[in-house]
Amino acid sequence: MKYLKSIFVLLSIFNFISCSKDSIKPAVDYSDVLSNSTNQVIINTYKDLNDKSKLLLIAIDQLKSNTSTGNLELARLAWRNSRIPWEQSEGFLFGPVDQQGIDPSIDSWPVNVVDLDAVMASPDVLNKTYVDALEGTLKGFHTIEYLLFGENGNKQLAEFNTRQFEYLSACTQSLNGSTQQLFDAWRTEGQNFGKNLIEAGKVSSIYPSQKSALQELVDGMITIADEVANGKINDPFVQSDILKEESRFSANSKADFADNIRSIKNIYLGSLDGSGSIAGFYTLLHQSKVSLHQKIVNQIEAAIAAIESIPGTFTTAITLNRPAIQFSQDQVRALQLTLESELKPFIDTF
């Protein structure tokens, strides 16, 4: 009898351990969604950013060595092209870009023109090491933008001087250093932060569950929708102040805003091509929330279309086409509301 009782106790312990192991497994495996969000969207976007940052440096150095109107326009085009992946990354501004303080080195705004003029007037040697040590408002995308396009966006070749070319080159080298750091932080061959999302729920990840990783991604989408609607569009629009408009030197604000919304689209669909051919957030809604899925897709496309349909530049529209700006803001806010009040609560039930 004593022997049978011992067997019973051992079987009970075995069953308890088995049940405990089962309890930490998700009811549904979301590995494909997390893997595609990481590899297909986030890491590929950062790779594209790093590649285009290198092309911008080549264009700047070409302009520096062969000053011509054609090379100036090529450098300006390279700046616009490198903005695309950066703005399309703002739907997932978590992890290394935040933890390692990379964001301020890449995208601080507004430019500190007073201190920038002081740097230009100084005898300091302008190189990457020097620029790396400066505050964010003296480097990154918008300082390069200011130097390339000028205060009113119509800077002429004759207005450039040797110090400006030196600073442009050093500033772009510094930018490229930051984009390389960001790419290395995420990719498998580097610090492999992406592993945390892909292996969410395992001891190797900072995310205790796949649900918590999915919530991080949803929060990222909500954050950028809020920033576009209630910051980037709202501040210059409501205050009728063009000095609060980001990317006004290059008149690139509308493209920036639309690419911010595309960052939501890319994470939601799990790919950069908009095809939705592989697993993404949308597949989580596929069977039980079809109407919500279609609502999100429609609102994403409506927000992008509304922003891109604002007549003229965002700067001129602040004065001349305010209803179009109001309409675009309303579309982004509608998307934000759906993500906050319907998608996020749905993910919270996992």
Contents of the next structure:
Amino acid sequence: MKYLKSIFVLLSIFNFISCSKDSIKPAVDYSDVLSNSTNQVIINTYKDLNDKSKLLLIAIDQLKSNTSTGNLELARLAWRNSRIPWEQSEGFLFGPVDQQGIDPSIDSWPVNVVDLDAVMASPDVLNKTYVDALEGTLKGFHTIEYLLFGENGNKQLAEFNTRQFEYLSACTQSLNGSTQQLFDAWRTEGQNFGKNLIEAGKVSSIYPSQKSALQELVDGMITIADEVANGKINDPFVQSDILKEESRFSANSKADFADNIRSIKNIYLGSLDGSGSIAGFYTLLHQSKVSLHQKIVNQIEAAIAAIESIPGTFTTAITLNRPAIQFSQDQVRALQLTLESELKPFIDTF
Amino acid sequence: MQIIQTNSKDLKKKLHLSGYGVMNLNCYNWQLFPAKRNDIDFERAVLELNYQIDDQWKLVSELEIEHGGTGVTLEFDPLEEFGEFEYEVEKGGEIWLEQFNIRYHFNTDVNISFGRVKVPFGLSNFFDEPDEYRTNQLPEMENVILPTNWTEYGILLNGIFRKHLHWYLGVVAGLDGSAFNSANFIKRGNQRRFETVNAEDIAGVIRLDYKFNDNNHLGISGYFGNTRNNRPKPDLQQNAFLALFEAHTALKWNLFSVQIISLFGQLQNSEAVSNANRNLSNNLNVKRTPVGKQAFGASLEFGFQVSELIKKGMKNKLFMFGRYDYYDTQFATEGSIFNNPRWERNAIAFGFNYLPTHWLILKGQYSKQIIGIAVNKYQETMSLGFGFIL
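What does the same protein look like in the form predicted in complex with the partner chain, given that the last one was the form predicted alone?
Once more the chain from above appears, this time first in line as the rest of the complex follows.
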């Protein structure tokens, strides 16, 4: 009897501890993190992309109507500027950009020069509807880049002809259509895909829990880190083949890579200004895993710095500055490893 | 050929197992894609298992193992999307129950089959075992435009009229237009991507073959059906009826053999189909390239049995052959769809078939494809391989 009583008391205490443990643990709400990722980072980035691609169209039409070296340089600058928000969006290539098949129309690489020549040689009228109907490798950023900068990046004004200007304009209008579609798909006034992240866990969202929405975000960061380290840098570097280098015509590759890492930074900090002054992904670590938080921040900055300090262009560095490329690749890989092996498992415990 | 050995006389009589397979080594010299690597392709191994339940009923099945494996293959397609990697996931990996149907035999003149049936269209669907075509790969033009070994769920009636006229009449599940593309017209519309096959649209197919005797026949076939409602999502507002026609002949005369086919296809509202396909999810893993309004193709294969010249009645057979294919999967396009000249292709091939025994066939060929662009248009391929027929 005595034993039975002791067992009963022990069981009661045990039960109390386990129950109280459950009841003490508050239901954690991550909606501010998800809301900032969506509104401050994703939607603002797509808005910026849409605005910049409109400015690109203005610059190209200006070049078309008044062909001058100055206008050519302005168009090239506008291309570079519109490239920034696109590359900064590659850390979240999920949702409409994927589901509505938008990204191949924006960023197919490499350029399909064979078919492009055939289009130029055809008698077809080149307008937005026509370019819209073409396959991805004949339009988007890199086709525009190829026509603006030329195969070796030094295209002269004399090498432009009327048909190329028509194609450039139609192609940029088509790009505008895609960036508008993407922006509209996310924003509240449009199809409001952003609601799915913000309201994750509610019946109104496609994400069954906030955890699954956070996993989507962290997977997006890992994907782009992998893409930069093991695709964009690795392929031209290991094969010593500049033809594999994306954004080669404009010598914009380093900027592309750095902006890709900034897309990770923006999602991680929950804002575009780099301050981390509002709730962001980092908040999840900031309170409980300070050392991991600091590690991620340091690795992001190290990766960006390493990419930007590669001497010359990425094209020239493939032959002349291989250790610098190797170093930047190592930095991105280190970041990828941390995201994969430390951040993701941590989120999985939520 | 029956290879099952059993003590059960009854089972032996009813069960019929056969099979065939093809393996090739290909060496490439392609101007447009100089980096294309030589490869070895275990194209397919097929097991056919038929069970004659009684005088009337029969179970027909064909299990195909493609590329010697199972699961998911990663494909690199240099020509369609200029270097996109592509996951090819086929239902149940790449082991594929190609045919599975029940056949009821009314009398010598009429049969009915239902289940997964072979679509009675084209020439190569009827001459698909390695000793029934001369080339290393399946006949090029048909294999580019039509689904490989085309089977669908449906009901098929077939029979013989007045001894020589062989007829087929079928109703089968329609194609899925979301997978149509520039390079292959309607080929990839053969639904294999999902666990179930959408059957909102059905198609009718008819075939007539006049057989002078076992070796000589000529015939026609037609296929007609909508391709709109079997799409994964209801994302196309217009109908997209597809009509396919072909005329063919296969003749053998003394030491010579000839096979000729010409094929024409037309797709309604092909511009609307292309536009709908353009916005399909990346996850759907379809090409999303604009589909032609019309496709046209023709091929001619000429074979000659050399071994009979060396020694009459020789057991080891040697054939030489020559072949010509012309096809354009964008023979015509609609509206603002760019008619890409790259999809017009001419191809010549010649080579040999050597059969040391009746169940083994060694093949070798040289082929040259000329694609419809101004420069870098030649694609040469050397192939060596063998097939077995059990």
